[in-house]
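Presented as structure tokens, the chain that follows is alone, the form predicted on its own.
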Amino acid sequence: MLVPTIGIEIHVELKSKKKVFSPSINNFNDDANTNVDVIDMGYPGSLPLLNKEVVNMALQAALAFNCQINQLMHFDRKNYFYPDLPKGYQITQKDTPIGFDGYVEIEVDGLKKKIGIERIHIEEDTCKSIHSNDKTYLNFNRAGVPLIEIVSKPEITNEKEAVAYIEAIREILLYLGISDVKIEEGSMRCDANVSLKEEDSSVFGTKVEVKNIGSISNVALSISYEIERQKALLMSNETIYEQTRRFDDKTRQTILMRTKETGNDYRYFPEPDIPYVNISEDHISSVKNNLPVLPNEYRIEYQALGLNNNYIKTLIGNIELNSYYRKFISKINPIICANIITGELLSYLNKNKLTIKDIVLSDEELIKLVNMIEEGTLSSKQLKEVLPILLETDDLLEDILEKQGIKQISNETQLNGIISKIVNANPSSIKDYKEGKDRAIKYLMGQIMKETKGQANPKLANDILVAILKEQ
């Protein structure tokens, strides 16, 4: 039986103020070729100067991914010629990556697994090539932008694990605050190495690299396609050659870019213009002790609070929304609050293309809203009517309820009279209830809500309804 072996390489742009080896501003989105220094352009005689902020960001990542740290590290020159590489070489780390032998934990279909991280190293980005008609233009704003490359061990076995791994990496980097990790915008770029081998064999199959996959969903599609493509070749006794392919999101297929007949000879050698870097134990401890709270810590806390997986995934996946939610969890019912924030509130934001920072809803009014839901004095249907007004105006909740004529009926005597009348008018539902048919309760609750125009306290109404039916 053929089984896949998958490794993922992720390049991540760091959000340092300056580039990694020059004093240029690190902002690729400024006008083209405005954030440029002679170092970025590879002028003869220009000397690189290592950015300490970049080293600290890379160190944070290495520690967050449970890596061992190379306390004495150096940089290397990776030599190759391409128009977007003005120096004719890239400054990177080959033999002494800042972090090595780490891991992240993922969960797929309820099963947890550790995926090993072989190495994390610092390097510089290249120019951005812009192809137009028969010409190619270069934007040097990206030349020298700091990157970390995160290389997994070949321990991923399917596309689900690959996606979970990338999402875990992205989550942690986002909470560290060192990168935007927007794969669709290029600040996070993924390559997948895919091969197949016999299940009981210790020998890996021939590796095929799929380059620059443009979205996390395409990671799954490209790996799935490549597994099936290689499987078909091997089942037909054809040979798989080491090659580089790209994923075409229109055809949902991987396309051959080039075949690797020989290994790349980059003629690595130590970068002579940057001295060895010594990272002290004290500095490592200082960075480690000041790491922010990471996603898994939030996940454990939210599970203990009783939040379901959908709430947890939505909150942790949106760092601004999560930060907003955390203001309330010790003040009000955390489950009802999570339901409102990840449900109606987030739906409103998405529909109107807003962020949580754009709303005018005060903390006090949200607290009132959650408390009313918990007390049963406001129904979920009424919430849908009230929340958009709270989000768009500075009106108080009490005033909105009065203006809209929204008031929940929670008077037991009043509800008892309404419900008794409805039950007596529906003898067939009484019969259905006695025969154990669930539809009876649902139908009668619908009639109660219709009669009260949705204002009956649903929990109280349901309790009264059941009590009346039992007496029949």
The other form holds:
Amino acid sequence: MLVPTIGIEIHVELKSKKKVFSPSINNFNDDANTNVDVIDMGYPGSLPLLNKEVVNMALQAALAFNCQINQLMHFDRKNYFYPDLPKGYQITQKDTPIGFDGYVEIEVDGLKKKIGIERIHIEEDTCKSIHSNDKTYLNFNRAGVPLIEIVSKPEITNEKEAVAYIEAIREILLYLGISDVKIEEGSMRCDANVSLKEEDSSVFGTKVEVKNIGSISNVALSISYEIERQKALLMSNETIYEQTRRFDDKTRQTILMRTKETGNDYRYFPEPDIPYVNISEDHISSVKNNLPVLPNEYRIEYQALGLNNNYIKTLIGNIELNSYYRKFISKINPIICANIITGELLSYLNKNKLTIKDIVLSDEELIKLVNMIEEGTLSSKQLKEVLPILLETDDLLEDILEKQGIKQISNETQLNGIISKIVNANPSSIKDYKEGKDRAIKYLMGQIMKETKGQANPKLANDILVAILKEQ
Amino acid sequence: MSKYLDLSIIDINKKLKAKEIKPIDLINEVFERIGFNNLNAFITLNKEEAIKQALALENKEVDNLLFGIPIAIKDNIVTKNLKTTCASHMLDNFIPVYDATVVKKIKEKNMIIIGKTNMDEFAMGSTGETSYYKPAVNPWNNKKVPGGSSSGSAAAVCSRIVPLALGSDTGGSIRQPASFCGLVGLKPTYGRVSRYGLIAFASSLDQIGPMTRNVYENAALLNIISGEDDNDLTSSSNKVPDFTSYMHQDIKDLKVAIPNYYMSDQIDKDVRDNVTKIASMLTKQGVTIDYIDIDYLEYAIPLYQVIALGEASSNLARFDGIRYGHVTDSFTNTEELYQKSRAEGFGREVKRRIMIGSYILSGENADTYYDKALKVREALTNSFKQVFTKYDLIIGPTNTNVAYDLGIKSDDALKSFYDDLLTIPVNMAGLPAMSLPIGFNNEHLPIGLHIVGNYYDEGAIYKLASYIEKELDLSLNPGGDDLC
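Right, and the form predicted together with the partner chain of this protein, after the form predicted on its own?
All chains and molecules follow, beginning with the one already shown.
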């Protein structure tokens, strides 16, 4: 049987203040060619600097991915000609990646698995070419933006694992706070290497690289497409050639970009302008000890609290929402709190294109909401009405409930009186109930809500109604 | 015609301080001398700016020894708003937007930049003949090469157009022309002087250094250009002493080694005899002189071809016609833009070296040649370190011979490397070394003594050099009287 072997290469832009080898501001989005100096332009006589912040960010990533660290590392030049490459070489790390031999843990269909990370290294981004009307424009704001490249071992066996792997990497980088990791905006770029081999063979098949896949869902689509394509070729005894392909969004197919010849000749050699970098044992331990809490630790905690997987996924996937959630975790019912935050609150934010940082909601009011829902004194329908008002005004919850006339009647004696009156006024419903017809309760509850202007505590009213009917 | 430029800078400084002369008098004299000479020492003159600056200095206090002193800069060191060509058609129109660190330092001392000196194209050559702007000639004999690649800097100082110049040395490009022109030329320890703004030939070997008429002025200029630079990660934080303080210190306890390899039959007999004379002079002063063997010296040229040319092929990749420099008139695609711009912009020697360098780094060659060369380089460095555990200095001839005729070597690629046989090992190890004039051959062409020091010990070189200079008291002005 043919089985797939998949390896993933991920390029991630780091959000250091300055570029990796120059003092220019690291912000691609400013006006084109404003964050540029002689180093980024590859100007004659200029020499690279080395941004320590970038080295530290890469070190954090390497440690978070459980990598070994190259304590004496250097940079290398990768030489090739391309208009977006100002010096005619890219400064990267070939022989001594800052991290090597690590792993991340993923979970697919309830099964946990470790995916090995072969290496993680620091390099510079190229400048951005924009093609328009037969002309090519270059934006050097991106030249020298720091990147880390994370290369997995070929230990991924299907598209689900591939997606879980990329999501795990993305989440960890998000929690380290070193990148925006937005695939759609290019701050995270994924390439997949896919090959097929006979299950019992130790020899890998010829690999095909699918480059620059634009979203996580396209990673799954392109890998499964590629697996099927290669399977079909092998079944009909055709040869697979080493190729670079891209995924086409519209046709949902991978399309040939180029056939690889005998390997590119990048004429690598050690970068003579940057001395070897020493990373001391002490420095490694101090970075390790100061790593933030990583997603897996949260996941374990939330599972223990009884949160369902959807809540967990939403919370961990949204770092700001998660840190908001954590303010309340020990103060109130964590499940109801997660329900409100990942449900009503998040959909309000999404609808209004806001983030949690944009809204004013005092902690006390949210705590009151959670507690009222737990006590059954506020229905989810009422929550839906109240929440936007809470978010858009400075009013206290009590005042809103008052103003909106949202007030629950939970007084048993009061409800008893109202319900008895209604039951007595509807003898036909009593008859229906005795004959086992469902509509009786529905009708009577409607009458109760009408009478109380919807303020009867629905659960309590239902219980009382059933009790009264049984007595008839 | 005045002859202030034949005075030592100490005397010029006294006259400036005493207001006997003004900086403009020096500048006028410089441009008069350039007019009289047909040395082709300069590619670009900075006349207007230099005059303006000299006049502005009249209102300033003469606050340092080099105040108002004219200096020439090799044309591979970038100067803001002053054309910097590397003697290449590629950069024929290139006006830098920033100053090299050494240029900044020179301007801070209110020295006056006279112009940019001729050189071998991209510093690739040892005769000055690969220049796009025609070769500079040797002031001692206009049919001879001045040496290279810092050919124009050597010719300008030798002919007393300027008292001081900056050169750069990748395999001997300061020392060899200094030796051919009878100057004091120093390649400092790798890292002593910032390379920021030096258009790179071979980054791990290149070093900027002073080319001067005498030892004291050499030390004075090194004082100014040395020091750690935040813009050059390979520059050293090592403390910079006052190099002039080493002049005329007692030399009798010095231990000096002469490598047998430096005195072999490959070296011209006149040259060897002159070195031997110096050795016996020093022995009489109580200096210990031993003839020794240094392992791996003989691999210098192949090492240079692999490492320097490998690095050069990468360093020169940026000249692609897109952002600066020569761009071809017409092209239909990017590939053609590259090919034509580079084919038209670079000269023969540069192309040859880029091709060799690219080949060396290509595919498996990188292991066969480059990685192996790095190992041999380390071994050579270690043998030097070994020598310096026992000796303060190494001496020998700077070159295998004296200045030769223009034209004879320009078509022999290997022969031109061979010129640097004795100087390249020093760049490979990153050590400091000087060429000091010690006499003339029977054609009255200067002979240079090579003095190699331990890392960051340029002081010991100056100590020995100042003694020899004083003892020999040579007349080193091709025009006659020597007043400096």
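Residue numbers count along the first chain shown, from 1. Throughout, rigid core stands for the largest set of C-alpha atoms superposing within 1.5 Å between the two forms. These numbers were taken from a predicted model, which means no experiment stands behind them.
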| property | result |
| --- | --- |
| Flag for N424, CA shift 2 Å or larger between the two forms after aligning core | yes |
| Q414 C-alpha relocation of at least 2 Å between the two forms, rigid core basis | yes |
